[in-house]
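We begin with a single chain expressed as structure tokens, specifically the form predicted on its own.
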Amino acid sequence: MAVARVACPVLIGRESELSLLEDSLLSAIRGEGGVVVLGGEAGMGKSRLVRELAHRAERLGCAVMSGTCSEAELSLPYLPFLEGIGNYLTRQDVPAVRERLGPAAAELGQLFPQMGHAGPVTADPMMSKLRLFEAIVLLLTDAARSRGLLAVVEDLHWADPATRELVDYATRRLRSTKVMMLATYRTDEMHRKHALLPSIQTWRRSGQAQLMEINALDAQGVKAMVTCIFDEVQVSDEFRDFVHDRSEGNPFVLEEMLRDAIDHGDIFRTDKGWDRKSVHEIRLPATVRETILQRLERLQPVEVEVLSAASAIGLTFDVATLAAVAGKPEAAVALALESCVTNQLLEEADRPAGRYCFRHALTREAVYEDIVATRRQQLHARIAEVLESRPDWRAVDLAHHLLMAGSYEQAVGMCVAAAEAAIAAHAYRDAADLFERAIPHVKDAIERGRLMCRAADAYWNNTETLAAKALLEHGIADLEAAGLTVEAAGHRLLLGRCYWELLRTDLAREQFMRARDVLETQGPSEALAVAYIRLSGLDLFDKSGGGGLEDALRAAEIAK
């Protein structure tokens, strides 16, 4: 007889890691906060460890915020903070919070409308971003004012650039506060070009964050898990070594393989309790992916169809959206989901809200990768239709699904809209990435050139001068080839600034002069005044004693 679930009811083999995390939490409560980064391969139990720490934090009276980064290639900037802080604010007296935060509340209005109107935009984008980051830190310290705060950011390996920047900022600002930020990431994702790797290496060298790694269970840990799952007193050394070898000490893989053994009758219940076939007769799948896919084969076709649609939506989803995407009544979808929960593929994330999630990211990956490419595109196209029909749709979500559907013309507009929203939230690298995702799918040379220049501006605002320079060179060439020399001249001012920052003052001067010569023909303008100011500045820094004063006076005359 099969059981409904095969999951270890207690945390096994993680006592030392939990003790270290609890020590960090107690230090935060004493006012010695900071950031802890917990790494480990997929399935090692990072989320389970985080949940256990969160339970203990709540028992100590701490506030707890939690958010998860999205596995989607394009996601909302600051997503885990929007989730964690947003949920926290729904339980608070928001006017009182605004009063305690003072002017910082207006900065938060950019991300959380309930905090009031966003503050005025300043000319310096980096200062605007720093004010936003500082306002978020102030909100976290306010939440921690009585008994401390545990702020969880899960799956940092999937984080958008703005989230990575904010976590890095927190490593320098949360010391001497009552805030413990705990971020998790998958070490098996850390290839040498992964965007998170430089941050991990910096934190390790500087000690700005406490880095921990969760490793595979040893044979005794596996034995303890099997004992707890089956409520047995003893497990033979032969079986212990067998499942330890096959699971490689990965708790999630172990649970999946044991579930498969039960479903196949290799492990079975008798009148006296649990029993099994001999080790030589047990045929466990070679990989966890195989285990999951074999379980799919035992589902009804409608259940597989619903589960496949869910995997295209993402790790978490709600019944209403899934029913619309699958084109089935909600009652039928609910029955299919119930079967998937029973088969240990899904879990209820929020019963009142009708939200479900995949049991693990590995589960979703296995289901999604088993869908043929054309069907995947159809599902993403349908998801985009469903999301767009709702009043609360977000451009970044539509952009992701439209790109995955191969609907590139529609995706371009959504990428641009999402990039503009990211700029408004000072998430400049996110904006640059979105513009770059759109550029290859723009057929018109003029629009492509303009998007290159907008992407370059976003990179420059994020202090990524080399990336900005490369895009400006291409974008300006496209605009000038189309005869838009005046528009291109405006972008040459930024290209000159890039050369200046790269210590190529000769090339910077050339760009400023070319921009000036074109703009002079159009009469006085802000851009022309900037061109003269830049030339004056070059003379000052080069100490050439040339026309610096003359250029400055000309700029002042134009500005009048």
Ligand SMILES: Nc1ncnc2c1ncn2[C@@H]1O[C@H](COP(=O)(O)OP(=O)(O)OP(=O)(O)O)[C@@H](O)[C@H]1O
Contents of the next structure:
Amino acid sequence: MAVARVACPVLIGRESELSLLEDSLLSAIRGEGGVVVLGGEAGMGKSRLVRELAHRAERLGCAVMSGTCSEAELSLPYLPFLEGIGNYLTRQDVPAVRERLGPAAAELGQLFPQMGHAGPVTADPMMSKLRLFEAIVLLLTDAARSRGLLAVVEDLHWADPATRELVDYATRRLRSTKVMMLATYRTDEMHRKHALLPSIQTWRRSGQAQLMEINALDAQGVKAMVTCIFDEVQVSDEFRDFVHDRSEGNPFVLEEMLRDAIDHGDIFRTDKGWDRKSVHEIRLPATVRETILQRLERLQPVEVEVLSAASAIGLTFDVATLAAVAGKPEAAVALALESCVTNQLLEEADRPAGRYCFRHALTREAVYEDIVATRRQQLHARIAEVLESRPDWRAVDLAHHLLMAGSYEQAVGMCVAAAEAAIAAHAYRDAADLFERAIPHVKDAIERGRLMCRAADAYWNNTETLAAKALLEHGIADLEAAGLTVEAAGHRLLLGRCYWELLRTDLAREQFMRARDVLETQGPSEALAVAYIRLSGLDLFDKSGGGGLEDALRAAEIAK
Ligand SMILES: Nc1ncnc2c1ncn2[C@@H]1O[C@H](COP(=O)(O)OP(=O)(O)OP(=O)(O)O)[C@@H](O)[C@H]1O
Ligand SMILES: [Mg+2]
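What's the form predicted together with the ligand like, now that we've got the form predicted on its own?
Every chain and every other molecule in the complex is listed next, the one we just looked at coming first.
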């Protein structure tokens, strides 16, 4: 028998959390905005709470934007902002927004083509990035101009580096605006080396962002949830304690557990309403993952096949893509999806039509992790093929699936293309990461050396000097070993700047001189002029006097 989905229709508890969030929202509407960061374990109810706040914000006439970070290992830079702002813009009179933003609109053109044409990339990457961030802040404050704005960034634990940086920037820039940014993250993902952890610690120490955590529901909360789900049932203290104990007060686990108990006939419907076996007879799987997997066992093989393919695509997917990946007619896939919806594994997405999403990230994770490794690889390879045949494919998505498929040679090209797109969006750290994902799979020493130097450049533009230096040292060695000394000399100029930045002017000088010596053999060039400018600058810096003027004159001569 198909049983109604087990989901709690009303928000249970969370009164104090909600009132804190509402206070922050009201402050924002008064012009004292800022960033609130909401942490909690997976399934604890962060998104649910955020949804409730968003409803209240809308009732107050406040604008609401919402975007989610992707669980895929590689994702577009600024993804939640692309989603949130992108959806917001579809509801706006774009020329009017452009007009109000003035020159900042053009800065946004790189991320939102409807906002105008991105200007030429200027010489200073850091400045370009700041101008982009500032333009985004301006757009948010514009959206907030009448009744404030709630900007939601979900699942920050999965954020790409540029998103993390932008949220950090927002903590400093939204204070006296009407914007409340609300970011959520899973506390149970925060292992010692997680990239988000330093930001969380800094925000906590400095008070730059307001940090909040939601914890497990208490026994009363669990009882209220069970009562709400079954609408009518009398919940005994014994059953309350049993469910509280087994779910540990985690609402997602609780819903999944109850679903499981219904499927097993441990909780059942009678003429008089819901009834249950005694708690001693109720068998519950040890983990929530097991409850989800048990549900898979009750599906038809074709349904499992479709669901597995979907889990490799991601949290949300459309029927047409899934049908192509699974190699089945769309009608058959749609039927299988319906069964998965009934079994509380999937949900239909709000819009557009034909899109589905996993009921929860934890559901996708359980299904995905249950696929054997070779099958997973095949699925990702097929997904890459299908995506590539679409007109709107994105390098970063293909890079992700090709890497997961183990198709490393093809993945390299896509990683590089995605890195180039990231650089154009001033997401230098994202670019560096993408180059670094490609490097181990490049067999050719010259190509590898070049990629190392490009990755170094991206790190340098992100003011990560140590990482840039280490990559340059290797990259230059590879290029020189292959006889490309002139090309390597160009990179020595950047290596010299790294040493200089690290206050090793002796090593910096050595690099500039080595570059100069090689480049001199090639006749005048821009790089040679730069070598002299650096040497001259270094002389001034060191106050060694010496060749400062001579080097500067030589640079000018070459420039002529
Ligand atoms: N306070 C609550 N009252 C009723 N239902 C709740 C409550 N909190 C969470 N739920 C339900 O529990 C499930 C999980 O909640 P939610 O998706 O908000 O978790 P989450 O913390 O965002 O998890 P994740 O870290 O995986 O994103 C949802 O079905 C949600 O509706
Ligand atoms: Mg969530």
